[in-house]
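Take a look at this single chain, the form predicted on its own, given in structure tokens.
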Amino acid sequence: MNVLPVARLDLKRLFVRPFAWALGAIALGLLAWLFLLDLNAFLAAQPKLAAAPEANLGYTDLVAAPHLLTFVQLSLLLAPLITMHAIAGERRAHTLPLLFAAGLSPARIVLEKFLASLVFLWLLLILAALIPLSLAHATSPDWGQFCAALLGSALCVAALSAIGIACSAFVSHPALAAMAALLIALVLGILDAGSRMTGAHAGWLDYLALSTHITPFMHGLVRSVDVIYFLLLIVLPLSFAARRLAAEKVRG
């Protein structure tokens, strides 16, 4: 029995495409450079930190957690580029009817496409997380805070991947899917920018903003409201994508 055939095929496509490898290499190279800059700033700030122990800021607060947050910010671009071919590419190549003819349900196709992109992005996240962990033996990281930041990053990346899959399901060209997913991600990313600048609360705008829910994870807080937010941001786009494919299957 062939388990997860669509996901396995998509993963093979990702791992043999120079574009995906080049994208990952550029992202990790940029992350490594920014990590060195943050580490240099952290070492330069050691005298001030030692003089103000009440601030209680360490390697995790100033280097490791911001490093993971940088990966999340890069994922606003990475996720749309990785997912843009997921369904729009199949539609453009006229291979989507073959998936339907193979007896795969629209929901299964969407889910397996999502899993394939998520495995690739989470692999990049793991490699990114290994960069600050390489100095764990020489520092005193807050493992609880780091694990919370890693969990938040994984959930956020999954949500961005789900949005990318949904956009790929609704358009006929991969480039349009990437643009739509990037636009949605950017809107979610800056939705509460005005309220943050003025120091006021914007109610539901604050709740819908990504920064409202990713920031507590970076500080070591795992709140149910934030986990639910990311789960909804995963389930809803995938549900819309499955319904779109179901309607397309009916139309033939």
Second form
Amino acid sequence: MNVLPVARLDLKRLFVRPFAWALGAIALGLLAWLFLLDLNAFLAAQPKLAAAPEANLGYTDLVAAPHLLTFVQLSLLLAPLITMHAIAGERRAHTLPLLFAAGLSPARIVLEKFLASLVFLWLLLILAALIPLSLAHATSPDWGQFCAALLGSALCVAALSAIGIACSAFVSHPALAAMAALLIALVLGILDAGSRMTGAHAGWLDYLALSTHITPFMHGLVRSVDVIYFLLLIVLPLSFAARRLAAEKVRG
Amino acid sequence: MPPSSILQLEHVGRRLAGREVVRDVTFNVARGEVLGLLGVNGAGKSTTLAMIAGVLAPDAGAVKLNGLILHEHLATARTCIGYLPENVPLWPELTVREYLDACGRLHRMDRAARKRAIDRELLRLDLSGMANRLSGQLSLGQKRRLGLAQALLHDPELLVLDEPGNGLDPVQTAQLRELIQGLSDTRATIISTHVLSEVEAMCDRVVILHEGRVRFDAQLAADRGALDRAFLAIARDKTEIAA
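Next block, the form predicted together with the partner chain, ref. the form predicted on its own:
Expanding to the full complex; the earlier chain stays at the top.
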């Protein structure tokens, strides 16, 4: 069976390139180091936490969920770097006509490429999540909160990956695609910085900001408004990418 | 339709970016025939080939493969067409064997069929010795041969080659000609080029496209002088337009 040939091909190409491995290793190394720092701070704060039991802060609040949030922040850079070759790279290698001639529709090409990047990034997310879980037997994690944080991280990474794929479809050079995706992700990340600093409500700017929607997940809250936000952030860039690729196919 | 025709183009037209790039193009290609599609840059060759390969759909007329309208039977048509675009499509980080395996997957070949086909094409195109080399590290001639191998992998009835001799040195060009002639016995072959000598060396028949229309369609053996006259007429047209 030849299921998802483009996704399999992209995964194979990702795994034979040392770039992806190096990127993954650096990200996980950095996460492990930051986890140890967080853990150290958590252990040091034990007397204070014991003195204020009403705060109800535990390992998941102070170590595991922030650890996943750090992964999301790292993904602002990881996702553009992983997805930059997705379509811009095919264009440079002149392989798009080969995919079109094989009867693959632009939408299917975009979806399979998204899937491939998602498999890689979610694999990294699972490995990142295993770091705080390695202490699960010695602590008492809030599994509900941890699963919500994991779900939020997975959705946010998928959205960043979709933005990367779209940038790769619109830009001719992979490096430019990575920069464009990074810029969009950073803008989405800091849109509400002003309101956060001043404490004022910034309306739709707050709604568009990533942090508005990822924070509730980190606190164990799965809200439909946040899920819809991330789904929109996945569907819209992917449909733009498919339209761009369809136009390219028609132009020949 | 002649009985041995594999491909028929019937009054095919195509607009790109508001411009009529291909207009009312009609010709057939028979099994065992090597057809040269000639024309100056911008004549509509690559667009015509893209329609034949199923990459583009025509705006007018029909492209028929074995009597079936190609764009209505794309799944069947794909198994009958081998396409080598103008720039050899390669994933440079894959080895020659991995690349062909990926192409076989795109053609929905099962594992056993892929293995048989890859071994066959590596042997036929003299690439066996470099099966484990990265495709990005091959010379231009080897890349062209690899591109041809991917086009032949699913043993198509119709081979569509866009500028296959581009960038090759004289020795590689001679090898490519020999190869294409050897392949043409059992299938129909269409070669797009703007090099007259390539056509004379490889093709049985020539179709000249100019400004999207067929300006010349004849067997090469019948009158070689006619080809020169057709090109001179095109050159005169261009001069008159310029004047």
